[in-house]
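Given next, in C-alpha cells, is a single chain: the form predicted on its own.
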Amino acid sequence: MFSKILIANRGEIAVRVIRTCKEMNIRTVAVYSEADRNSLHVRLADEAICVGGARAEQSYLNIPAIISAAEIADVDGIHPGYGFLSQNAHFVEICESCNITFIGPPASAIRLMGDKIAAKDLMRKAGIPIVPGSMAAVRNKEDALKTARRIGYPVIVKAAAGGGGRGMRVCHNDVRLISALMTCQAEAKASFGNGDVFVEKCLEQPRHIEFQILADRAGHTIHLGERDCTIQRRHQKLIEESPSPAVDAKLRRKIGELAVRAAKAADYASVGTIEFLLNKDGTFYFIEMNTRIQVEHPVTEMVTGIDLIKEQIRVAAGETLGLKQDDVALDGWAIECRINAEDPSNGFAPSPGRITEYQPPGGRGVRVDTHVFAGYDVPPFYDSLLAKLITTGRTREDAIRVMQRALDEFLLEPIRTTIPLHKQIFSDPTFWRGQISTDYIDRQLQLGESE
C-alpha cells in the first residue's frame, strides 16, 4: 500500500481523495495554484506545495511542476482526480518513468479510449452496439455529407479526442453540417490539440446511461450498476441518479455484461465508466468510456456501499478485487445535484466572488461533497462546481423528497448558483415520473440558447 500520495487536483475531488487517504492511513500532499492558496484541500492535506500561477496551464496542467513537487515530497503515488491531467496518457508515462504510481488506468487504455474513433472500432469488434456513423475521421464536407445521407438527419459532429461538449454540434441539414464541420474541427484543434472529427446519428430524445466499472490488474472486472445522467445542459451533466428509472434488472444485467466486456477489450484496470445512449424502445449504443473517477461517483457509492476512491487506490497498489459480480447489490436510491457558481437566469453566466454565508443541508439521507466554506473566494479560472449534493432514500420518491428539503436548506450567498434551477426541476411532474431525455432542459424548461 502507498505511504504518501500527491493529489494532482483541486476543489471537492481533492478534498474527497484526501479524506479517503486519511481513512487508509496514507499521508497526503496537496498541490495548489496561487489562486487556491487558502483552499480547503490545502488545509486538509499533510503537506502542500504551490505549483504555479492561477491559470490551470500554469499550475494544475503544469506537468514539470507537479512531478517536481512529487519528487520533493517523496511520494509513491499520484491521484489525478477528474479533469486536468486525469486522462493524459503522456502524464501517466512520465509518472512511470519517475517510479511514481499513477492511480488510474494504464497509459495504453487512456490513449485508446481517448480516441473516440478508435474506441468505436474496438467496441464494434468486441460486439458492443455503437451509434451508426463514420468509422474514420471526416476530412472534408464531401465525406461528411456522404455519411449524413447514409444514416439520415439529424446527425452530430463530434471531436475524436473531445469531451465536455466541446467540438460537438447537432445538425439537421446539409448547410448546418458543412458549417458545423469547420467549426468543430477548429474547436477540437484548439481544445484538444487534435482537429479530427467524426459524424454519427443523433438519437432523438434518448437517455444517457453509464455503467461504473471496477477492474484490477489481474484481469478481474465487475460493474457496479448504472447511473442515469440524462439531465444535461449542452452535454454537461446537471443531475445524476442510481439506479435509473428506465433500467430494470434484465436490462441492467444485459448492458452490464457488455460494459464489462468493453472494459476487458481495452485491457482496463482501475475505476472507469462505460457510457451508453438508451432509446425508448430499449435499444442502446456505446458512446464513450471515461478512464477516470467520475464527478457523479457518489451516487454509486451510496447505493452499493462501496468506496470507489478506496478501491481505486487499492487496485493501483496491486491488490486484487475483494468483490465478485454477485456481491454487488443496489440498495435504495441516490440522486446527485451539481451545485455550480452559475446564473441560470442569465444564460448560465459564471458567478465568481466571495461566499459570505454558507450553510450546507444536513439530516438523514444527505451527503455534501464540497470544498466551500464561509469566506471562500470562488476563483474565475476553473470549473464552476462548488458542491455535489447527494440524497438517498428507500425509493426514488423518497430520495427526491429529501433532495427538495436539502435544496431549500442549502445557503450559498451572495453568489448566484444553480440551486434555483434544481428546485424547478425537482418540482416538475415530468421529472417525478422519470419521463426525461437528454433534451429535457431545452424542451421542458425552455432554457435553450442560440449557438
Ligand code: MV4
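The structure above corresponds to the form predicted on its own; please provide the structure of the form predicted in complex with the named molecule.
The next block holds one chain only.
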C-alpha cells in the first residue's frame, strides 16, 4: 500500500481524495497555485507545495513542477482527480519513469479511449452496440455524404479527440453537413491537435446513462450500476442520479454486462465509466469511455456503500478487488446537484468573489462535497464548481424531498450560484415524473424567464 500520495488537483476533489487517504492511513501532499494558497485542500493535507502561478498551465497542468514536488516530498503515488492531468497518457508515462504510481488506468487505455473512433471500433469488435455511422475518420465530403445517405439525417459530426460533446455538430441536410465537416475538422485540429472527425446518426432525445466500472490489475472487472446524467446544459452536467428512473433490473443487468465487456476489451484497470445513450424504445449505444474518477461518483457511492476513491487507490497499489459482481447491491436512491459559481439568470456568467456567508445543509440523507468555507475567495481561473449537494432516500421521491429541503437550507452569499435553478427544476412535475431528455434544460430556462 502507498505510504504517501500527492494529489495533483484542487477544489472539492482534492479534499475528497485527502479524506479517504486519512481513513487509509496514507500521508498526503497537496499542490497549489498562487491563487489557491488559502484553500481547504492545502490546510487538510499533511504537506503542501506551491507549484506555480494562478493559471492552470503554470500550476495544475505544469508537469515538471508537479513531478518535482512529488520527488521532493518523496511520494509513492500521484492521484490526478478529474480534469487537469487525469487523462494525459504522457503524464502517466512520466510518473512511471520516475517510479511513482499513477493512481488511475494504464497509459495505453487512456490513449485508446482518447480516440473516439478507435474506441468505437474496439467496442464494435467486442460486440457492444455503437451508434450507426462512419467506421473510420471521414476525410472528405464524398465520405461524409455517403455515410449520411446510408444512415439518414439528422447526423452528428464529432471530433475523434473530443468527447463530452465538445466540438459536436448536428446536421439536417447535405449542405450543412459539408460546412460542418470543414469547421469541425479545423476546430478539432486547433483545439486537440488532431483534425479527425466522424459522422454518426443523431439520436432523438436520448438519455445519458453511464455505468461505473471497477477493475483491478489482475483483470477482475465489475460494474456498480448506472448514473443518469441527462440533465445537462451545453454538455455540462447539472444533476446526476443513481439509479436511473429509465433503467429497470433487467436492462441494468444487460447493459452492465456489456459495460464490463467493454472495460475488459480495453484491458482496463482502475475506476472508469462507460457512457451510453438510451433511446425511449429501450435501445442503447456505447458512445465513449471516461478513464478517470468522475465528478458525479458520489451518487454511486451512496447507493452501493462503496468508497470509490479507496477502491481506486487499492487497485492502483496492486491489490485485487475486494468484492464480486454478486456482492454489489444497489440500495435506495441518490441525487447530486452541482452548485456552480455561475449566474443562471445571466447566461451562466461566472460569478467569482468572496463568500462571506456560508451555511451548508445537513441532517438525514444529506452529503456536501466542497472546498468552500466562510471567507473563501472563489478564484476566476478554474472550473466554477463550488459544491456537490448529494441527497439520499429510500425512493426517488424521498431523495427529491430531501434535496428540496437541503437546497432551501443552503446559504452561500453574496455570489451568484446555480441553487435557484436547481430549486426550479426540483419543483417541476416533469422532473418528478422522470420524463426528461436532452433538451430539458433549455425548455426549463425559457419557462423561468417568462415567469
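Residue numbers count along the first chain shown, from 1. Quick caveat, the model's predicted, so the values are computed rather than measured. We call the rigid core whatever largest set of C-alpha positions still superposes within 1.5 Å between the two forms.
Relative to the superposed rigid core, R111 undergoes a CA displacement smaller than 2 Å between these two forms. Core-superposed comparison between these two forms: the Cα of T147 travels 2 Å or more. Core-superposed comparison between these two forms: the C-alpha position of A341 differs by less than 2 Å.
Core superposition places the C-alpha of S179 4.0 Å apart between these two forms. On core superposition, V138 has its C-alpha offset by 2.8 angstrom between these two forms.
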